[in-house]
Amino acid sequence: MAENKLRRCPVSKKCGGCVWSGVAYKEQLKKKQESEEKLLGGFCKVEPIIGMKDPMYYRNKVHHVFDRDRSNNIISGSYERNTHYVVNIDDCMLEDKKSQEIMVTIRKLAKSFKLKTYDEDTGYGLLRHVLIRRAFATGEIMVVLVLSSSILPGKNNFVKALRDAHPEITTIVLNVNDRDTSMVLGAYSKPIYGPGFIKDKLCGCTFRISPSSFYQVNPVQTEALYRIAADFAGLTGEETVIDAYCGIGTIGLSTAGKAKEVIGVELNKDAVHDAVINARENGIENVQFVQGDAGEFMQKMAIERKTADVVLMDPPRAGSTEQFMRSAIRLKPSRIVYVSCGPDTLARDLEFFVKNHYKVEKIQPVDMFPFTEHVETVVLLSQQKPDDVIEVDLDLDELDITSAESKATYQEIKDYVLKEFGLKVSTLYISQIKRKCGIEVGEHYNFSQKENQRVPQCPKEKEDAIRAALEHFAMI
């Protein structure tokens, strides 16, 4: 493995983007391996971390915030750690070189076109951020100008000047963010040159990437990451796979060829739009994409008594939620493949799965972020089944249970439905479903006390949840 030159970034202490600037790459990998083993080694063996052959300039996404220094010169770069002071950056050892060259050109053009940079304190100024994404496989480049207004003075001339300097740019997008927020992108985007997106190739598939779409920032290591995830999934062509937090469909589409069906779920509607197009352009027909919360979607599947063979999950650094994990478990997948960018939250979430009858089988770290403390981890969990089964013959006449009613109270059923499905159900609804299932209830539980009063009927979603509770308590 080639060693990086031990060049220390001159602004690393201020920027905080490369905290291990100047540290030999082998030493970085050693530290990350030790950290992973300390956090996750109690679950199972942690495999040796997969590092990069060339760990420099790997980020395909470059974001700069624009400002002015004390001499009123236009600068761009990252916020100084724990502040909103902008650190000017000309040469970052993490960011794609070509994108950095374009960023310097935009800085010069902003000066010549007399564009005012945005001032957070006063709310005045036009140019807030610039986002550049480069597709390493295709060479396509997207430049996103984040402005406080939809009007860019001298727009046509600005676009021409930028493309004259960098003809490799394939699209330029104007994004409007006029809110007092720390978010980079606003809700409105409009292409002012090209199609408004770029395409990249990954794991044999072509992917369309829009300004707000999630796409791994290190495409070289992403290939390795997704190959491991697909291997852990153990697909044979017969499985129904849930690809949760699916983004533009990268993991789901790259594994679809080995599955019976893949269902991708994503909250970001722009990402779902791209995912649908990606499936069509790659000729993949056994994938469907759903826009919505993945936890709620799987909860609905569980209520409808549907199952999944494999759940692929790639949550943000904050990890998953208990509701999501409970919903995943309710689908009874034989395998869960967890792709994590936060080892601390991963350890927390694995504890939950282990307590709920899943076993950690494999842990594979991948160094997606050289020169930083961050590491990506792929984990395989399998549904835990008892090693021994004890068969016992019971004479039901000897059991001192006069009715199934004694197995769970109404309150216990309510508590179970709320905990497992997040639904509140009434005693009336429970009694209605009990009657449907042939369970005796009190004489007046399912009738109104008022003459000619219409009794509300239990909605199907709540009926399915109550039936699941009755099954849980062995009442049906």
The other form holds:
Amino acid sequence: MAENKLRRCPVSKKCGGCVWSGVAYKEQLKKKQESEEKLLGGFCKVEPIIGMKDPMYYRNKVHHVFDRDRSNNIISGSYERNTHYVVNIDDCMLEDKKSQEIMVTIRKLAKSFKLKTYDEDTGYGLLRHVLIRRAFATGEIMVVLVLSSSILPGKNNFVKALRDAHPEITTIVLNVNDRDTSMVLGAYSKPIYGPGFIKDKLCGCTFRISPSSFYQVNPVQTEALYRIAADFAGLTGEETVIDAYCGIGTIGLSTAGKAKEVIGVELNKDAVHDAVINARENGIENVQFVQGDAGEFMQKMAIERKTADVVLMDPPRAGSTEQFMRSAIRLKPSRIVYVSCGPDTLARDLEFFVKNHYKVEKIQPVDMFPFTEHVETVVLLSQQKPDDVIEVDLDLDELDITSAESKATYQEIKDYVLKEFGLKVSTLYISQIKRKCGIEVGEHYNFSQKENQRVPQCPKEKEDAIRAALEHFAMI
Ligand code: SAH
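Based on the form predicted on its own presented above, generate the structure block for the form predicted in complex with S-adenosyl-L-homocysteine (SAH).
Expanding to the full complex; the earlier chain stays at the top.
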């Protein structure tokens, strides 16, 4: 490793994948620690970053764009920074070696099978991208050929030739992406060899991974990351845990043994499908997975007045949303464990929690991406106990507040419902719910202005939100 860590990649400038090629690993860790302290040090002490013993060839996922060079040779690699020129890559020091060997074989096969590479400008050609994932613990390998059409000429011979060269490949998937898009995968996938997914092992569980499902790219550090997240969650077996942005369920499933129940929520349908099967195959019964937007899911839980003891959240680099965080707080978790791959958005989101009665207790950076500027962080937030808040005893008689004075206006109720639940409610709906709760309302609020028109009835979700507002303003 000693000699490798200072190896300078010949294409690093063009490719831009490893901005710290040639920088000693110790130095990289120091820089990451400093940047984390600068960004997050104001919240609490930043623990020393956890680095890798061997920071080379750690990525279990290799993605290449295919193209031709000026001499018409097939090349594959990544886009040159800020351009759509492809940099040919043969030996990247971040990516799994075996997957890179397979990539080179695919280049040769593409030539002998006379496959046309896709031209973004004209939309002509077949082979767009290749994605290879290797499960480090099981050795299973998935090759995804991303084509502009579902027809691969000589498919059976191509599969045979690829498997003859690399018998360790356990599945090959054909994915069709026929759109003018920067997204790698298209909507349609079909296995042309093997089951169409691979299985890997992490933290004592087995996980099935489909082509479009998110899976952490550095499995060695992922175990460390999840161990820290579980430790921060401080589970005793009694807790209801939300695993938000759960992917294929890795964090939730590996902590379910220490919780009463785990509810995972994830947007990607394939990932949720994987998560459900993963729960079954690992014999874990106290989990359920919901497909949908995490913010909307949390909002629904908040409106239904559900609670959770621990919220684990692992959003994409763009961070979480106000809807999510506001609702998460309403579930009154005593702990929130935030796993983040974007320190800037993490700082923004922590600010929100801190303003809303949560305290940052611990910050632990983990180096998941050596030779790049990226850094992963796990943060523990705790709900401020009443002891931390100044208590004031109020005698209502002394204050002489009558029920009339504690009433909120329609506008105040609207503002509250919008702020707390992100829902817009009309005066009509508020009046309907007030009436249901036995509060006097003016006659005209209950009827539509236009004759012969049916009065719309307040939907359940909005009713719950309005009731919460009425409670907040001590009107019920
Ligand atoms: N916790 C998982 C996945 C983290 S990556 C793991 O460690 O493997 C972030 C995940 O959030 C991805 O799976 C992505 O599909 C999902 N995601 C992105 N936007 C989302 C949203 N609005 N609601 C729910 N999930 C979302």
